[in-house]
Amino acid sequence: MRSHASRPHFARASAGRLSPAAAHAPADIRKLFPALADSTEIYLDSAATTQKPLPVIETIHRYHSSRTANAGRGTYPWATSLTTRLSRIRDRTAAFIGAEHPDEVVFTGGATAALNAVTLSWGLAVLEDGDEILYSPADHASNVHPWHHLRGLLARFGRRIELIPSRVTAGGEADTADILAKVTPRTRLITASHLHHVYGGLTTLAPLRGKLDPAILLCVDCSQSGGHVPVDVTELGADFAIFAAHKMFGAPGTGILYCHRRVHDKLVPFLPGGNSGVLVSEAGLVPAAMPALLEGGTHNIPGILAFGSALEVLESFDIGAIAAHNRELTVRLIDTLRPIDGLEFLPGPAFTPSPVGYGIVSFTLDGITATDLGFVLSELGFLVRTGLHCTAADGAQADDSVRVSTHIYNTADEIDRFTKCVMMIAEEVR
């Protein structure tokens, strides 16, 4: 059954600005990404990882080749200048995601590390026997497995929590009506993807705020939306929000965990050690201030510096314009794939009543497996993702599929060439 629920709009769309196509010629955009400039292949897998622009690559090289040092450790200029730069990037990150305070931004080892930090620093500390968490089994495994792991850990200490599964609509969004129906007095947290990694549906839980007990926390996985559409964690009503730098033009191994100030006093260190801001007393470890509380160990300094450069590139394009560009490509992709006999879309923008899209479309084709189709496409120069796309296998009825995902460096011509290729393959396997 198809769902035609109302959809959020882009609050920060680029009114009055040139679109990327008008402001930047496609060839110039491609030159900014060296891996694309040197390739004749068409990259359609930005939901897995985005290509890296030259400023990001240069930043990483510069750190390792000039004045390499540790941040927050020394009083000599190489170290102190790095400390200042990381602080400025934290400030910039807070502004980019709509956080009200820089101390709400935690640098992590990636989105998976950020989600596990929530379970270990918050869940272990506050959840009691009988408490409940609502989640979607169809979400990325990184927003499913950590909650199951948390349940197992708590069970060892005699605390049994319940994980309540919620549904996804035909439009690829979290079913907010289903979530509301499953909320109970024991619900402590609701977690969902902002932009679904397979379906491409955009979800906001913010409208639930007025219908929920204010004590219920909201955790939003923005791994796919960050750097692709405008994200404002305050507007989302998030208590926790997660971002993956490598899907935002940044380097792998870097993530962002947003923690609203109202949860700071509920957190405990999950990685105590050097730089964690944890004090030792006779009574044990005494938590110190955020964000150091959750940043034990040496930072991924080149990764964070690279993320700062990635934010500059994203802002130079205008994130609202990037979203509009992806929407145009998504609609074009759906419209040109729809007439192909034997092609079936997974839930997502293809099942919505109006032309929307956020750069992710998944489908299957009769007569050929997704894996084989992906191999044939790669032989013809089209790089797409196939398989389960890291969907957790805990009851979700997931099937192998081909996923196409776009970004600012993709063009309408690439989409047209791709769909003609799929049409040709469909005719051959029919």
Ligand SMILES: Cc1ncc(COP(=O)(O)O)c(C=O)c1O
Given for the second form:
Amino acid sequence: MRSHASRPHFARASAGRLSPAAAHAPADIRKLFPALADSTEIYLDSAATTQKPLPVIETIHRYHSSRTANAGRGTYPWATSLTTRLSRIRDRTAAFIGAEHPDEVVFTGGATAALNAVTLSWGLAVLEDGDEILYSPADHASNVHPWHHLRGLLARFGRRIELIPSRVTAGGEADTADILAKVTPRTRLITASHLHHVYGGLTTLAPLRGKLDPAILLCVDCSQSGGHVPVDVTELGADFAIFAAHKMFGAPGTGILYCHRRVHDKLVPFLPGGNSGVLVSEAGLVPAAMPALLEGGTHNIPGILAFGSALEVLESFDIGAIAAHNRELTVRLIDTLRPIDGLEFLPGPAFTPSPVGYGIVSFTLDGITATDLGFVLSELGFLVRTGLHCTAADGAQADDSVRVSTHIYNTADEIDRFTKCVMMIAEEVR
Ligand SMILES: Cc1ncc(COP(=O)(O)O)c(C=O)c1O
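Having seen the form predicted on its own, could you now give me the structure of the form predicted together with this ligand?
Complete assembly follows, chain above in first position.
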């Protein structure tokens, strides 16, 4: 895996900008995230969205309050400097996710938009009658619904594609043996979550490498792994990879779609408009080169600038250190919740032979619904997610649960207070 350690670290020392060493002290980490510094609640819902560090907030404010302009349009300095900054952030993003070329990085309106770009820009253009897509019904709806929508759209043009469901292991990972068993000569693409949004299992995809026909494309939803564990799209062998900026300390409305160069000539614009191509009367729309081909319209400029600041903060912590911190908290959470009578874990690291964890654990408790438990916990100051967590539940067994998710700003003490609270509720509802 590409080392993140050699990359430049965020070390400026103005308001909200902490050196890496200082940023590791829990009190200083809290100061970096103003919404936490101002609250008494314990935020355990980073899988829904992460807290925003000061540099991200400042960047968004600065864009709107100083030299506001469009990027990639004007020739005056306010505009050209933004064009340059966006281009640098594209380079930085490519380095952060392990892309070999910046033109493989597309800025989108979020992870959902990125996944829909895959189905509409690639799937609609290339899939033929009888082609097959392997997917997991237990994945986030954003990695399930677009494929069903695509199947419906293609059916209108007389092309019938098959969506082949794959399973999840007890450890909450994509079942790569099941995937391999279901591959046929008609398989065109396999889509999987890198880190599952409910189960918290990390799919390595290593068992697939070298065993698949290289013509089969791999789409990896890294919405939960980006900013949590080191992600290297080249190492993953991804043709498409998806990231959500707001789960990486950035702002909502910004996402990243990685498209390997080998698929570029198969893509058509999914948001035709300014930038994405030129209209030639006889030929129709002639697509622009990547990444403009998939970036029709004005960019979410503050969102992308903020993502640049978010990457600086993530790098200042070191992504390996974030992963180690989340692992420690997850293992502690599982170990302390496990003895509670009536508590049942959903699939995930609770069922793996060695202690692993990536900051996501989901469970149910006998005697109380997940919704009620979430409500009681929030009354006591613990902010967790409850329900199906946007799982598509397309024919899959899906039950409401409580999901706890952590990040660098959570502490072992918060985990201990949380588990004590769950223990107390368990005794009361028994
Ligand atoms: C695994 C996964 N994929 C996709 C998404 C969709 O992200 P967004 O709603 O930000 O577009 C999420 C959000 O929770 C997610 O967890």
